[in-house]
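Just the one chain here, the form predicted on its own, laid out as structure tokens.
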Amino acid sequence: MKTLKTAAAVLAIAATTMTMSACGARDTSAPASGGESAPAEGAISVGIAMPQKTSQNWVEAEDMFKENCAEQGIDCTIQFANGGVAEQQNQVSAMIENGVQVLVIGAIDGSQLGTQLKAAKDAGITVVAYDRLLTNTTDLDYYIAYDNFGVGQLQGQALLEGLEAKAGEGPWDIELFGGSPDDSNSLKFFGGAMDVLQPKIDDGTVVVKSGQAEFTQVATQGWLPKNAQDRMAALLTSTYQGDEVPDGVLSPNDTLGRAIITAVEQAGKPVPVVTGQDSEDESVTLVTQGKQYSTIFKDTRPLVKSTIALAIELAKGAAEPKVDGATLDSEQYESMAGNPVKSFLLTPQIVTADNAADVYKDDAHRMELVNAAK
């Protein structure tokens, strides 16, 4: 077992409150359950249903959607469902009743909207899953996201590279964390990571010392940092004695990565190699400083822009829409067994201290964080 250099304490993620806003040609101030005015006659109407604001990328998406809708002159309503699944179901139903032409849905639980999606289908509304796949339904037309299996592969690759660079010679002890089981992306992230890590586990290069290597054992309900921090603290108590720590930890996103680091530091132990995802502000700083080994950059700007462009094409009746900068995959993602969904996939990037300035060079905000952290 190797000991890594101690890192500074990490701030916990701040909670955000629920907001509901509109963009484009009108303002909606009605309750989330409905009561909105009808779209302007002749305008393209898009309803955008988003989940809780559990990470920075969801918060950023709100303003980006509003700006893109306004620039394109389309009638666009965006709502977040911080109250949970039932609230999102009501919001989607209200958008259908209000006569949107295209529904863009970032689901809280992608398996719980079957009734609403059938109603959309019956009403002739095109449905696009945004960032998170909708499941348990055949009433889904398109999916647009970063390649989530590819994200997991990059996380597994980053973990191995970090172990080689920071943890000395192997074999290396690692621990695994997964996302929330109600998020369809979580299995994709974990599956991609294990696609890279499992051969190294099989040949003994890395060892999951706790023995907890199944998704059901490592999932983090609700993507809540407290759940990840508590589990990491328990692993340190049960599996790592004295100053021992795992050499590396697979974290599926930045929020959980920071929670894992916090648990290690609160135990008074040196921080291992920790992965992440989303390029959240705090983690951009930590990665630049070398305290969190890596994150993944999934630039929200092209994802939102491409989503609105796709929605406009669909509203105009395009039979074979195209998305610039995305790869069309018609096999990998299924909304249910035997029902593949046409998926437009953007390409994510690994970020470490070595390449942060290059990856973020076109993102003024993150470049400011990188420069300040040096």
Second form
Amino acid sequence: MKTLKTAAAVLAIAATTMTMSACGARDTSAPASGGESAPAEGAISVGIAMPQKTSQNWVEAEDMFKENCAEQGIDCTIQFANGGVAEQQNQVSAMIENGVQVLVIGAIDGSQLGTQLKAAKDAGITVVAYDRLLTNTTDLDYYIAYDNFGVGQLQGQALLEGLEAKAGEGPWDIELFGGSPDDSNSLKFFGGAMDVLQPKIDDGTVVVKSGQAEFTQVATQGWLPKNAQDRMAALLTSTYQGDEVPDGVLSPNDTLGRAIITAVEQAGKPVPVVTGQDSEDESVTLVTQGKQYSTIFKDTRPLVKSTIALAIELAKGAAEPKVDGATLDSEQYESMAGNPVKSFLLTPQIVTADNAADVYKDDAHRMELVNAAK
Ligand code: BGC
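The structure above corresponds to the form predicted on its own; please give the structure of the form predicted together with beta-D-glucopyranose next.
Then the entire complex follows, led off by the chain already shown.
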């Protein structure tokens, strides 16, 4: 698939854009459709506000949203906010002013869009949170994502399995990393992982040697690899002197997992069991080779396809929309205490060297990476 083949290259460009945006340049995303596939007059209109491209899945989502909108003949405006929260707030406000019928939002900071969501509600716009929950609001209508708590549980299980398979006799020393504190997913990932790991910490099977086991101590601001690499390097200096090494490291995603591996390699130490998420190109290769122990596959194709299908149903006024392949959960996610959100949850898959070829069998691009890495 051409789209996916170029994803790594696009991610590299995205990283450059992010650097540029820090110096004042702006992301100038264009409306999704035009030319031959331009939507008909009066077509359904959807605003898609995305965060920074902090991982490959966001890059893939952009192309897939464009393709799906064109296929469905709907009018989509897709914008990324590489400049940060204020830029995303402005983009959402502009979409509301332009009269979109449905807003799909992947927030940078899910708690910072309350004013815009209120304006959306007042304008009769239906709001769908995409991948990341929107919080601090009662004006959210739906949430669609992979099961984030489930992702964390899979990461915790993979870490334990990896330790058993690769780290000799326990007890095992581990370190924990979390995602960005402004992304509501980060706490879910960490909570899911700790759901599995805490009993093993309590019974002494694993030891968090640095003692840093609270989310606030292990979070990685902005999902930036540099922050994870620096913290790992600092941990190696403070906690693992001489021949000592951690046996395992919980990493919330692939970008950070690779940064952790780099820090360990730079310290001249053997690579521990490291988890991840997203099935990013480089990590698919590392997992197949056994250097990164695991990743997670949250196939962006069905998530985007289902999101567009949901947006169309909502624009047509469906009161009880359905999403094929997703479980409707009305309890787990609250946009505010006591305000549960109807959430369509897709099922993530764990990937290790053992099952990579099976998990990716319907993804030609990732299968190519697996075959090349063997
Ligand atoms: C997404 C992850 C991604 C992270 C950083 C999270 O909200 O769910 O898939 O790795 O953001 O971009």
